[in-house]
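To begin, one chain is listed below as structure tokens, in the form predicted on its own.
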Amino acid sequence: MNSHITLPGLLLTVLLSMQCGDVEKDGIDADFYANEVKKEFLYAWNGYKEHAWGYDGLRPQSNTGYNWYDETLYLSAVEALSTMYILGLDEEFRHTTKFILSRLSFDKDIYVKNFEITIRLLGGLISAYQLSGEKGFLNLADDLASRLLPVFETPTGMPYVYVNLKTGVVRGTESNPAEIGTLLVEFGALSKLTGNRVYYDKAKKALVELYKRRSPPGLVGTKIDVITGDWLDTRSHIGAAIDSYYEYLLKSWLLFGDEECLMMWEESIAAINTYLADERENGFWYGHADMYTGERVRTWYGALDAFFGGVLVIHGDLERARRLQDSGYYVWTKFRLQPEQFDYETETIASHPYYLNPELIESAYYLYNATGDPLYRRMGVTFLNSLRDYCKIGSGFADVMNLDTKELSDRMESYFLAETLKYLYLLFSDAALLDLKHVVFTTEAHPIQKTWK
């Protein structure tokens, strides 16, 4: 890559060149979709390059940038190095490297959310690190990490919403098993390079505190008190506020051989099974319960929710992520993308935006992975075809705000380039293969690998 590139980025590039047999096996010419692909993220990033350089996101049909805070925080540029690594995309890595090392800064007087700004920006600084081999990157998550660290100060140990990054001020008790759970990886990543074990403590501490107040069948709400620790919605699912929690269980296990959290990964998913799998003639789906009494609250499957696929293949129920695979797939076609919320009962949209999500792309990743099938590599003609008949317009792409109309909102999110194009590259690439016992790509998709004993 470059002339810092280290061990550990040299591990990633062996993994990224395992071959996965002849390119013409599927029945597909994937190395033909893994260019069309590799054209699209540079139509995405040209487009930020060229009308919202400097700032956190690009506004795709006004062909401006917008930023999350009141000062910029470089998300786009930040969260599209590991997909320019992995697309070989040499000089872009180089160029936007230069950059971030030389503006970015976390001295700002600005309350940002820890959640967001540690998958996007810590696990992205993080993985950026051990794929250049620049010490900047890893000097930066250090500052970044340190000063959210406040967060953690509550009765609970379960995070505040917000952190000032300049005061340490903080602010929102309300919460989500999300955003507290899904830490581990990139806190305890960044605390095996740093020595610095408090990273890990913290985090590792609000996920147990998190699961020491799941119900007695074993399942946990939607909101929840940072403070007192108390339920404030005991709907129970895998989707959106929950969804990263389950995945970081499993990862935090593979990552550090964390037993404990194996333990509560085995808990959980034998809860889930129990109470959310939800058979049907119309496929397999995990709906929503009462996390009390397991009673069905809701027939709904969203986007989100789709992730759950790739999580399944790496518990290793290969069955049941298949079926889960089929059923979202149904969805996809059904209205050429995948809503925001679909209810499997009624096989209608509860909530009609698709915001460029990459979970359904990359659970089809996971499965193509681990089982070969070229189903997997149909889908993601499908998964392709559809975001650029449906979402590709001006300098780069844009949330679809309503299935029906094909509205288009003026955002396109960073996970975009970091997720969903990067999923599906590795869909078509004979880069496949992901060895599970070195590298775990955080709910971001940022890798990170296991250099640690």
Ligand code: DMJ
The other form holds:
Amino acid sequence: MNSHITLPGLLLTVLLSMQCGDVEKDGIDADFYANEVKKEFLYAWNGYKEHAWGYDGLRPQSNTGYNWYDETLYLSAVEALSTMYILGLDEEFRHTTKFILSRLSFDKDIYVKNFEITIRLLGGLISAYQLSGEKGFLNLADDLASRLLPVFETPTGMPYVYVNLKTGVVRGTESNPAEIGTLLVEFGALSKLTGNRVYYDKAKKALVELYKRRSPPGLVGTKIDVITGDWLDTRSHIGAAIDSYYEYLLKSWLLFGDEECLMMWEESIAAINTYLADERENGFWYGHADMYTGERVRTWYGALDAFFGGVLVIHGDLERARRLQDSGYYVWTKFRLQPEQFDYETETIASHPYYLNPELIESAYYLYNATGDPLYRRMGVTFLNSLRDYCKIGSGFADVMNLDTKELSDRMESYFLAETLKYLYLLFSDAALLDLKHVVFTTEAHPIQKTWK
Ligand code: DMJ
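Could you give the coordinates for the form predicted together with the named molecule, as opposed to the form predicted on its own above?
Below is the entire complex, every chain and molecule, led by the chain shown above.
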């Protein structure tokens, strides 16, 4: 992608193409599969409603609920809202809206993880506000974000990991690029919607301070101290703990037209393609390298790394996006699901679980809409079948703890409702109920509409 491409131009290139499905050409009855995904969403959602309503999440084997902290934040209910909207589940959307607006409050004496609460809850609330027009969601988002703000009070401006929602006391100084750099889409959108610049400025500073600490080759590591700014783990990659930092550099430019974010992205993608990209006989991968020397330290490709195909599509690099997706799909079909970590040199599993992750499905969605290639919808059929065959149980869907035995946990992640099923539905749906021309999906797949200049 060239920096001379203007924002509207890029939005047209990337986002206009997101509604170009053609049932006949695909040889796949996309409406049928979209409806099947909707049924699976309702299966999981009804399980949550029946057995875990009011909790953060569902335990689908024991038919009970779980909370992240001592008190509930209704994570699954908030996370499901934007998916219900896109699936056209109006009654469920209205009912859940009423419930959340009457029950959710943040005056709670609990330490929460800033990153997770931002992407799941803050993003969910902002998106729900834009979709419903309910001012109550914006008030909740504003209140939540103001309680998160103390995290930015470090000497570097890079946030603490945890904050107490009631007292504002902060803790946790060992952080990582994903947790530091995946805040600007949510905080920035909130600034645009409330007129309060402080959110944009704090999240942007955190992002820039992290970027400034990149190595001479232009890479970031896996762990950093937010007080001293020193790197604690210099392994660089595009996977868990780094992933969405890169995603938000690009998406912050898309959403806000922030040229500095575009510049940071362009320098970063050049380094990624130089030092992390790995051409092998068995596929095209992005591996792990030392951030200072660029030396390969691991030949791992993880389930979370698969988001990068979608980011490459937005960047305009369809060639690498397609090849990366082929590699990810190769892994998925080899094990019938995607392992948390795959060693592409030895072709063995390096970490066994599959946590109902969306990333490979997300990239299939971006690729289908950019290319119209039926291959990606066929991938979608495989994904759907695998989820049904191996993860569906009791009252919902569960994480797989071991890909050899397919042993299941007793936990359904809230992002399964927010992301995994949303992207699977969008992959098959020709008639999503959103004008996707002006939408950027957060890293948690909550649509944010660019309603500002
Ligand atoms: C999601 O919570 C988000 O996509 C996050 O950025 C990383 N991945 C998980 C789900 O796999």
